[in-house]
Every structure is written in C-alpha cells, then in structure tokens.
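The chain below stands alone, shown as structure tokens; this is the form predicted on its own.
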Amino acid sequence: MKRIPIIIDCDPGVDDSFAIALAYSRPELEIVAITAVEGNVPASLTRRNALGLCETLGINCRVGFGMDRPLKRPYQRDASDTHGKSGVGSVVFDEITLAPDPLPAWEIIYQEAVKHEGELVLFAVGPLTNIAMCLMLHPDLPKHLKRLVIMGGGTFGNVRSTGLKAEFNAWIDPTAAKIVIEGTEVYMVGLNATHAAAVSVSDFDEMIALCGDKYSSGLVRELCRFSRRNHVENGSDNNCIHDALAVASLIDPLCVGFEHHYVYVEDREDAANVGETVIDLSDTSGKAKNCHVAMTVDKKRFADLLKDMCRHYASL
C-alpha cells in the first residue's frame, strides 16, 4: 500500500496530541514531519511537547521550530485552562533526547512538498503564522501539495472578547489566518463540526479501557484521562477533539462533509470581530469560492476512529 505524506504543523495541545497519535496509528499515512509554533500554549512548550511526542510514540520523522510569536500582533493569552500547564494534560514525559532539525518549520514544509511531488498532505491545526511564512517566501507551495488541511475558524468562535465569532486560532494571528485561507485553496474543519463530533462520556470510558495498562498506550490513556476528567469537572471542551477530526477527514472522507464557499478572514485589529472566518454560506457575495468548509460530520465513524487508534496502541 503506497502511503500518503504528511505533515503536522501544530501547537501542541493535547487535541494536537490525539491528532499525532491518531495519524501515526494509520498505516495509511506516513508522517515525514511535524513543525511546531505558538498557540495553546507558548512556543517553548510547543516546541518541546512536539520533540516529547515524536520520542514517547516513536515517530521517525522531522521535527521543525517554528514561529515563537504572530506575524504582527502580540502573543496575547494561551489556552493552558483547557491543556493544563505544560500544554499536554497529565502527560509527563521523560528526558527528551531527540533534537530538532536545524531548518525552520516554514523551510522544512516546502523541502518535503517539494520532495513528495504534488502528494503531501499539510495539516495546519494550530495558528497559522508557519504556514503563512511559507506562503510569503515560497509562493508556489500550493502546487507542491496535494491538499492543505487546517483545524481553525467555522461558523462561530471560542474567544469571548470578540461575541464567540472568532476561533482561538484563527484570532491568535488573524494575519496569518488571512493570507493562508484568502491565497490558497484550504479545507477548513472549524468548530461547528469539531463540536459536532463531541466525544461522549461513555466513549471516552471505552477509550480508556481498550487503552489498557501498557506502557506502549500510556500516553494515549493519559490523553484521554484527562480530556474526560477536564470536560467533566471543569466544563471545558475537553471532548472536542478538536484537531483529531482534521486528520479524520482524510482517513476516512465520510467522517467529514465539505462544502464549498467564499472565506474571508477579519484581521483588522479594530473590528470588533477579529479573527473571525466570514463564510459566505449563502453563495450571494459573487466572490470565488475558495474554502472547503467542513459542515457535517459522523460522530461515531470519528469515536470509532479514536477508539481504533486505542486498539493500535495497545496491541503494540
């Protein structure tokens, strides 16, 4: 079976977390890099929660640093509420030995779409500041890939400062949101399908049973534990797995309906609605459609994918 290439740039985050974990479960794929920036949690974390991930599940891969900050405005507030201090739960990893590679992520993105020739899949699930940087110096990378992926924006928002319209990565570097969605073709899983395909109660139980206790799945179980036990004691939205369901779309393309639309992105500092991925869902603004928006989603093939992921782990 030929696999598909991948790359995960991401800010990790534990929904960054099941998101690696589950790619890597599929022998479909194959990730030949991850690429770190700010976002959940600051750009130090992130950096070391990518290396700690690669090195506990034993991904073979490219790990690139990317941008510590966005292309314009300060980095104003993380999201360590939702994905505790360290940015990944209760996951403790060792003493991590694995060195990153010495290019910038933005650099590392464009070797490997270059190299894979038309066929690598780029998901971007955290902000998009590495994206946008390489979009800015290499303006053909849309030809080298195959399809680019982002978990950001929908229909309406997390970040309260601006009424719910604007999603937490998207209005991290609104800049960066707009020059990626605005100049190139994207699909777009934004929250109304992440939250769609909530994971019960009942689910997370049986993920964390089908986990085990060995040591190969402990990370995963840890994932899940905390996820239930942060949604379930604190209301947070613990289970969406927010940036899981990006890389579900390719696994499996009837776990995630798109449909095609005009997007713009308010970066706009002043506006009230910064950050927000305006979606012309009525087709009326006469604009080229240009996003793939994710709008429908099968909530148990997405449970049964992360339940699957489990099994793999545990079996290893």
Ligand code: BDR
Given for the second form:
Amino acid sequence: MKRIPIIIDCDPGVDDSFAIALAYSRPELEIVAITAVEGNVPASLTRRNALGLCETLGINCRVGFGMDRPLKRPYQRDASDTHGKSGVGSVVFDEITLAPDPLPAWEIIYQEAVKHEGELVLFAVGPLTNIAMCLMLHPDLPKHLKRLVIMGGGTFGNVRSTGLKAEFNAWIDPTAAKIVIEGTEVYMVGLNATHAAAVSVSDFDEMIALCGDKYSSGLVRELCRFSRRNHVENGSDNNCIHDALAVASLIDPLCVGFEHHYVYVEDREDAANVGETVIDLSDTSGKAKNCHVAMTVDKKRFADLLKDMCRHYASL
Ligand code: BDR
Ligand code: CA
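Next up, the form predicted together with the ligand in place of the form predicted on its own?
First the chain shown before, then all remaining chains and molecules of the complex.
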C-alpha cells in the first residue's frame, strides 16, 4: 500500500498528542515530520513534547523546531489548565535522547512538500506561525501540497477575552491565521466540528479499558485518563479532541463534512473579536469561496477511530 506522507505542525498539547498517536496508528499514513510551534504551552515545552512523543511512540521522523512566538503580538497565554503543566496532561518526558532536525520547521515543511511532489498532506493543529513563515519564504508551497488541513477557527470561539468569538489557535497568532487562511485553500476543522465530535465519558472508559499498560499504549491510556478526569472534574473541554479530528478527516472522509465558503480573519489588535474567523455561511458577500469549513461530523465514526487507535497500541 502506498502511504500518504504527512507532516503534523503542532503545539503539544493533549489533543495534539492524540492527533500524533492517531496518525501513527494508521497504516495508510506515513509521518515524515513533526514540527513544533508556540501555543498551548511555551515553545520550550512544545518542542520537548514533540521529541518525547516521538521517542515514546517510536516514531522515526524528522522533528523540527519552529517559532517560539507569534509573528506580531507577544506570546500571551499558556493553556496549561487544559493541557496540564507539561502540556501533555499528566505525562512528563524525563529523559529524551532524540535530537531535533537542524533545519527550522518551515524549511523542513517546504523540503518535504517538494520532495513528495504534490502528495504531502500538511496538518497544522497549533497557531499558524510556522505555516505563515513557510508561505512568506516559499509562496509556492501550496502547489506542492496535496492538502493543508488546519485545526482552528469556527463560527464561535473559546477565548473568553474575545467574547468567545475567537478560537485559541487563531487568537494566539491572528496575523499568521490571516496569511494562511486567506492566502491558501485550507481545510479548516474548527470548533463547530470538534465540539460536535466531543467524546463521551463512556467512550473514554472504553478507550481506557482497550489500552494495555505497555509503553506506548500506556501513554495513550494516560492521555485518555487525563482528558476524562479534567473534563469531568474541572469542566475543561478536554472531551473535545480537536486536533485528532483534523487527522480523522483525512483517514475517514465520512467522518467530517466540509462546506466551501468565503472566510476572513480579524487581525486588527483593536477589534474586540481579534482572532475571529468570520465565515460567510450564507454566501452573501459575493466574495470568492476560499476555505473548506468543517460543519458536520459523524461522532460515532470518530469515536470508533479513537478506539481502533487504542486497540492498535495495546496490540504492539
Ligand atoms: C485548539 O487549541 C488548543 O488548545 C488545542 O490543542 C487545539 O489545537 C482548540 O481551540
Ligand atoms: Ca493544538
């Protein structure tokens, strides 16, 4: 079977870790690189977590370090309430022997895109800083990609200071979000889809039971346990495995339904809704449709993919 080469640009992140684990469990996908960006926790931690995840799961790919701050604004907030102090819930990577690739994230992304001659699928499930860098330095990037799938945006948000207008990844770096979302044809898996795909407590229980306690399945089980507990006890949205749904949209096209619309990103710092992805749902603006927006989800298909992932790691 010819596998689809993929890169995951991420800010691990509990749901980023799920996305990586899900992708690596699939025989039809080949992870050629994982690149880290600032986001859920500071870049010093997302970088460490990217290496730690590869080492623990046994992923043999390039690991690239990217930006440690947004393009224009300062790095404002970490989300360790949702993702734990380390960024990967209760998991701490004590000793890491893997070394990062010497090239910056955006050069790795471009190199691999060119090398794979239009076959590479790029997932960007953190703030879009690295992808914007890549587009600014290599404007021909899109023509080398099969697809760019981002987790971000939506018709509502999850950042309180914006009146819940902006989604976290877009809000951390609205300048980058504007460059990427308005500059390329992206598949945008946003909060409409990820909230509709929220994992139930009983599905978490089943996933936990399916995981064994061996090394890599122990990691996945811990991600499930942390998400369940943080959701039930602290009311976090850890039951939305946002980033893994972006990966699921490629694995199972029936899992996520996309609509084609015009989208722009509010990047003005003085706007109350800075970071909002404004989606012309009724297509009244007359502007050319530029974005595939995930609007529907088959919740059961997604949960089934996550359960298959648990079975896979338990069987190793
Ligand atoms: C997004 O923000 C982060 O907290 C998650 O990792 C996900 O990528 C959801 O808004
Ligand atoms: Ca993320």
